[in-house]
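Just the one chain here, laid out as structure tokens, in the form predicted alone.
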Amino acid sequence: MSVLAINGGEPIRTQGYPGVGSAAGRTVGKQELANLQQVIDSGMMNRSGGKFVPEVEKKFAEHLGMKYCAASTSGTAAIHVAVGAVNPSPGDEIITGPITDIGTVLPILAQNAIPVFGDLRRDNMGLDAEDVERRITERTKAIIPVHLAGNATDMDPLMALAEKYDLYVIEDCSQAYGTLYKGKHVGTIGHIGTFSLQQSKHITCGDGGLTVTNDDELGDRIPLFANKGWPNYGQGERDYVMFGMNYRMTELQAAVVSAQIDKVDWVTARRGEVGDSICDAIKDYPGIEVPSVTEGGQHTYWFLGLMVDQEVVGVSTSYLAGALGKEGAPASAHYIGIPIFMYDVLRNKKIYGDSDFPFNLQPEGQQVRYEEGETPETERILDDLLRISVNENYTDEDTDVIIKCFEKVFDNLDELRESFKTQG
């Protein structure tokens, strides 16, 4: 037995650990510059005409066994080149998680339709298909669940509502490469799959993203959307065959992809040892809750979520992460802290200057709520909710250092709930 740094112990590490901020927790290096000095060399930046952003759709649409990619700017712009091209009506409703970033949100609200949020499951923090069930009308066009942390959530009850009600899946996979449901990579089990390549995700080029589908109709219409509605990207005689927007990445960005896309592999199986090696060492503590994975599933850990039952370790998720934090691990509490639809943009309504547009075109006592206690179960995994930081980079003792703070706080938990009732 020895004392919690968290009053005053010896910690088990001080120094830091590798993370997406720095090259110490990322994989680019060489190939990504001898991609980018053929870019410089030739003078040519831009996708008409370059060669580096159709081998990066080749290649990541070969990844996954996809007959079309498109790259585009941003995940942000990876899902607005996938609502743009089911092309929803104005006031139409598009169905998704409530525990993700805003670039999931704002392609709905800029193709003019209205979110609506379906509350999740807390085994794997993904949609709840019986929820979402319940929030389908006659003017729902479209579902995109979002693979959280990079577990899956259950895709095969929401394929069936999709079936069962004619609407499109979205698949969200910005924190999900690598990650398998049943044998299958998301993305390329809805109609549409979407992925981020910002800083922080598996692979990344600061800032891109990638659309993928195996449907010819929006095989055709995900490119157009992302090229302004012009064919092969300005190579012919100019012509605009339906409503886009610019999201045409770059010769730099793609020069660094490419090169990415040849790692992703390997970052996604060194994270997913990582993850459930401390999986595997923690499981069996009280009031911990590790991650559901499907039969044939594999969780890829852009970060690991646990799930703290309070009143059974006896301190709040936010005094165990800080516990955990000054042993040495690199824990914090609840993510997003919110629903996303209780962050002002979305809770006011007011997208379009003084407006309530698109709101007001859904029918009087049927508008979306965008309040508390609107999806509970949400509400109480961002409660309960211990993210552990994971990078492809931890070496085996890093991984040692977080089972053995976890370790060490569990041993003492009579002195944590004895030190929480006084300090926390």
Ligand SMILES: Cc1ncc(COP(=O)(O)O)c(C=O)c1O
Given for the second form:
Amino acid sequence: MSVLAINGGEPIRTQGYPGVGSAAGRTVGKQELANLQQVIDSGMMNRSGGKFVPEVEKKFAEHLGMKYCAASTSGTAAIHVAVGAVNPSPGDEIITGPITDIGTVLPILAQNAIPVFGDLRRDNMGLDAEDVERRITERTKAIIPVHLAGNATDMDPLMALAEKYDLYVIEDCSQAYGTLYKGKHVGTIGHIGTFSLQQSKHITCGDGGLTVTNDDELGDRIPLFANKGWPNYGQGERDYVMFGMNYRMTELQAAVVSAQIDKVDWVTARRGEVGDSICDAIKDYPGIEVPSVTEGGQHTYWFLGLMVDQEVVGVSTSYLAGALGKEGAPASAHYIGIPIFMYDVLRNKKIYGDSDFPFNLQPEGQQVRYEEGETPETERILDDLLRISVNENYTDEDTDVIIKCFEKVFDNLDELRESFKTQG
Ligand SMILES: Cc1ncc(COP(=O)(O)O)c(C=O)c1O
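Alright, leaving the form predicted alone aside, put up the form predicted in complex with the named molecule.
Expanding to the full complex; the earlier chain stays at the top.
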């Protein structure tokens, strides 16, 4: 008689969970609506004469204790603004991680610089500083660590490299609101921090971005890049002083973001609670590794990423995710599947027409390789990665159900292994 739902047994639960695709899993409500009403009533939807975009920039800078913040239209734009502010020359190299959204990488190419991918560490899915150092050349301009899933990259060794080789560090915090590294908010440790406000993020206005810095020069360039290089937009004489794009956040977006920033501490604390309690309950199951968080750190669980030792568990990560899913846990496997540079857009190295630009700016024999085997630890991480969705609106009962799903599957490992042999 099978007991596991994957083998036809009774699932622990059939109903779904609050998710980021609907109001049940988002924190948008009355305040967002009241702010939007103000914008509509005012008739001013552009930042030039509105109040919400400057309010968002001030509030978010204060939230992180930073001097400067510029709002923009997406997380990708927030990173483009950062890269544009750092101002690489064509052919300069920027090192980042291979598990991320393409939005980390496109801005590098848009500025004619070359994305170089460092390998990741299994314990926190952040850049491995030793591997990064091996990839630094005289052309390296910056490092973009991605704080993946709400956990912090180990920043101290990366900042030491930045110091040693005179590099900028742009922290991609798209998935890491509220994440602490040794007591500090991520995004405040490097030279620039960037955040996404896309629908699935901790806080959202559908699409939007925020870029922060404490550096006075970058603090000048960041808002200029986001606004066509136009200082005093809407207030003074028309002038264009540097290259930039129109990435201006609208008042409609900012009306929502302003209300969302007031909730960010609650959202990240609640996600922390939910994720930590799941980790606590499952950390001793064989073959399950929970994320490692440094002393004074806090994971804020954009998702919970578990490493599965498939040899020890005796089934593949996909099969385990399937078994947990059938029991009623919000589980999936492998996240982006393959390192980001293996997707066609990068792998083919054809960005601008038929040319090989900007890759042809690298010296012969030193050209970056976007091929399997380049970042072996990252490939293992993706193969082993079990993703559990986490949401601030989970009830304690939702969390308990997830824990019970693990309990049931791990209490019946022999059965799971048996059925894997035939179905897996
Ligand atoms: C790590 C990471 N970087 C960059 C981005 C790009 O953000 P957006 O989708 O807001 O452009 C995302 C979000 O999708 C992300 O998760």
